[in-house]
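The chain that follows stands alone, in the form predicted on its own, written as structure tokens.
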Amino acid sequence: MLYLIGLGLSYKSDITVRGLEAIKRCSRVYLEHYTSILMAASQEELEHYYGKTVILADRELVESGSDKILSGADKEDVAFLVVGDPFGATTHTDLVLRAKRQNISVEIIHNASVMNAVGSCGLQLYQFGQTISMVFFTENWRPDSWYDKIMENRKIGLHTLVLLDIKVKEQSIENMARGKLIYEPPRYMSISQCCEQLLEIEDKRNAKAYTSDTPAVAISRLGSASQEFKAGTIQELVEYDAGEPLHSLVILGRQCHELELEYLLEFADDREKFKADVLKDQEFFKPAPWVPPAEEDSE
């Protein structure tokens, strides 16, 4: 059996009882280590808590060496641990499909993830549209395909969750070209950098999917003891120091309910200004009033 087990967002004890029981039955335990990190628990602490050796699974192992993970899983139990929920990244769907093609039984054990815990900022989950990922820009690579998804969300009034890039065990282009197994220090995108990139692409595309005055919510260390929220415009959040990672961002949609707004005001430096910014933003993409068609003259 291959178990895909969600670990939750922060603590070693965030794992479900069923997930922990499954780990204790497994002969090998892998921890996916590139889409997110468990903020309040180290590899050593997890090993002590589980009573098992934990093998770190980087992107290369999961995407190119999945046969190593699946090897023997038809005869013994193997655990693949994912921070958050197992299906928070498409890579894990691919692993399940590979297992099924090899006739390996799969069991999924779910947990909390940013996709549902984001509701703790006060925005209602059913008011969210498509989620996007913001990657680190480089000198020659500044992708903006996500812009169209924000536009689509904003046109129908929905909030946009922005997941910020992390780089763990990544090689520089130079070292990759030379075949050197030298890895860059871990990097985690900040709220400030994300907002700078948002404004850069808006300036480039100039379609007004959002503006510098569009309200947003900065989310820091979601699910941990130091969890924080900050409500402000995208421009204001460029100047915001969100502290230690992990960070994410929500761009508000036009349909911001009064209860959502009341909740968000708790996180605004200037409550009256933020309320005015939200009300002003609600005019963007506001549908034109319905006008009944003119009746045709009957003869």
The other form holds:
There are 2 protein chains.
Amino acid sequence: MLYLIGLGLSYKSDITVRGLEAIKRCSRVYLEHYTSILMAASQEELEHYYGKTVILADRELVESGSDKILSGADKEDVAFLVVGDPFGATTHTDLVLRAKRQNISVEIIHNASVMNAVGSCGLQLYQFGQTISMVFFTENWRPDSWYDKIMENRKIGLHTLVLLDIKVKEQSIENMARGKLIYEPPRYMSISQCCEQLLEIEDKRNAKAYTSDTPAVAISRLGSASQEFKAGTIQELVEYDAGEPLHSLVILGRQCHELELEYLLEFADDREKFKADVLKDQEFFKPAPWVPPAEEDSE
Amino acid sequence: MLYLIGLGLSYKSDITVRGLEAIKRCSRVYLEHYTSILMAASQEELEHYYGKTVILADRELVESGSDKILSGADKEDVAFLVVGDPFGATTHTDLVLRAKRQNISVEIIHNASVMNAVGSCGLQLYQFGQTISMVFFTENWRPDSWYDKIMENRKIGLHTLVLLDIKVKEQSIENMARGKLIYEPPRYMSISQCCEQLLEIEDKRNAKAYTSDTPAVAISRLGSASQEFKAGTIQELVEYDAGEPLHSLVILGRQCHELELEYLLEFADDREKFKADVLKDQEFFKPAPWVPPAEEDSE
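So the form predicted on its own is up there; where is the form predicted in complex with a further copy of the same chain?
Complete assembly follows, chain above in first position.
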């Protein structure tokens, strides 16, 4: 059996009881280690907690070396651990398909991920549109296809979850060229940098998908003891120091209900200003006033 | 301390280790019991598992009697358990705000909910638009405001998660009129009924937000041992007997990537037909072909 087990967001004890019981049965335990990190527990702590050796699985192992992971899983139990949920922001459907083709049974043990725990900022999950990813801009690579997606979401009034880039086990181009297997220290995008990149692209595109006054919610260390939310405009969040990673961001849509706003105000420095910013932003993409359709009366 | 603790989707052991540890510290334990049910565990089983009495909290208690729940939570620990995640489909932000106003500390212990576990059908979570709820139609009440939301999602190519109605502890109008406190047996909407209602409203609105040939994924008993997925058109799913509750549905959007489709084909009765249905459906809301913008060259 191959178990795909979500670890949740932060603590080692965020694993489900069922997940932990499954790990105890496994002869090999892999931890997916390139799309996210468990904030409050190191590899050693996890090994101690599980009573098992934990093998770190980088992108190469998962994408090209999956036969290694699946080896023997038709006869013994193997666990593949994923921070958050196995079908969260990065889905591991490929590994599942490969397993099935080798007649290996697969069991998924779900957990919270940023995709649903983001609801704890007070915005309703069913009011979110598509999720976007913000990557670190480089001198020559400043991708902005996410801009259209924010526009699409905001046109229909929806909130946008922005996932911020994580660079783990990356090589510099220099070291790669020299054939040196030296990894750069891990990098995690900050809310401030994300907001800067948002404003740079709005400046370039200038289609008013959002403005520097558009309200947003900064989310840091979601699900951990030091979790923090900050409500402010994108411009205000450029100046915001959110501290340690991991960070995410939600750009508000027009459909911000009263109860959602009331909850967000708890996280605003200046409640009156934030309220005014939200009201002002709701003028964007405002639909024409509703006119009762004459046809329906005759039904 | 007030703990809001997600129970996950199905098994009693789907609770996180941290959640279970918190319950053990609590002097009172409430279970929210009107928006969802834990499929594989009864109240008695939970009580035995936790070693605590579990008080069922109906809508009335949570919405009007929250002072009872919060009573003493500034001095002792109280748990409020929610199937799925406390900020999933139904958010309990109101209870959190009330607690904060009484200077009661609140800790959220997240878990998987349908809002993220739906990813296990193989569709990418970041390609989902707003979520809709389908209620039981009655003779005089057949609300269809969700139709516009499906249209909005599909216009920009996104998938739509449809949450199906649950009626727990409802009174019949007759018994209510007679002042008799008799509750109807719980009812859970089936995928088949949901698809019927979808087609009825498409028939009435006729704006082609979707058609009877639009592909969808039926999800039954998500996260449980008897979990099942079925890929088919809405018309095909009218005929589909998905068995025991709980059920949900995903209506596909145009942005169905190759890997998503490959995964879905595992759940189709007739793979070639489903593939053809998806390709045909992708013609809906297809944007005009892309023309390189002349301006960008000059930058």
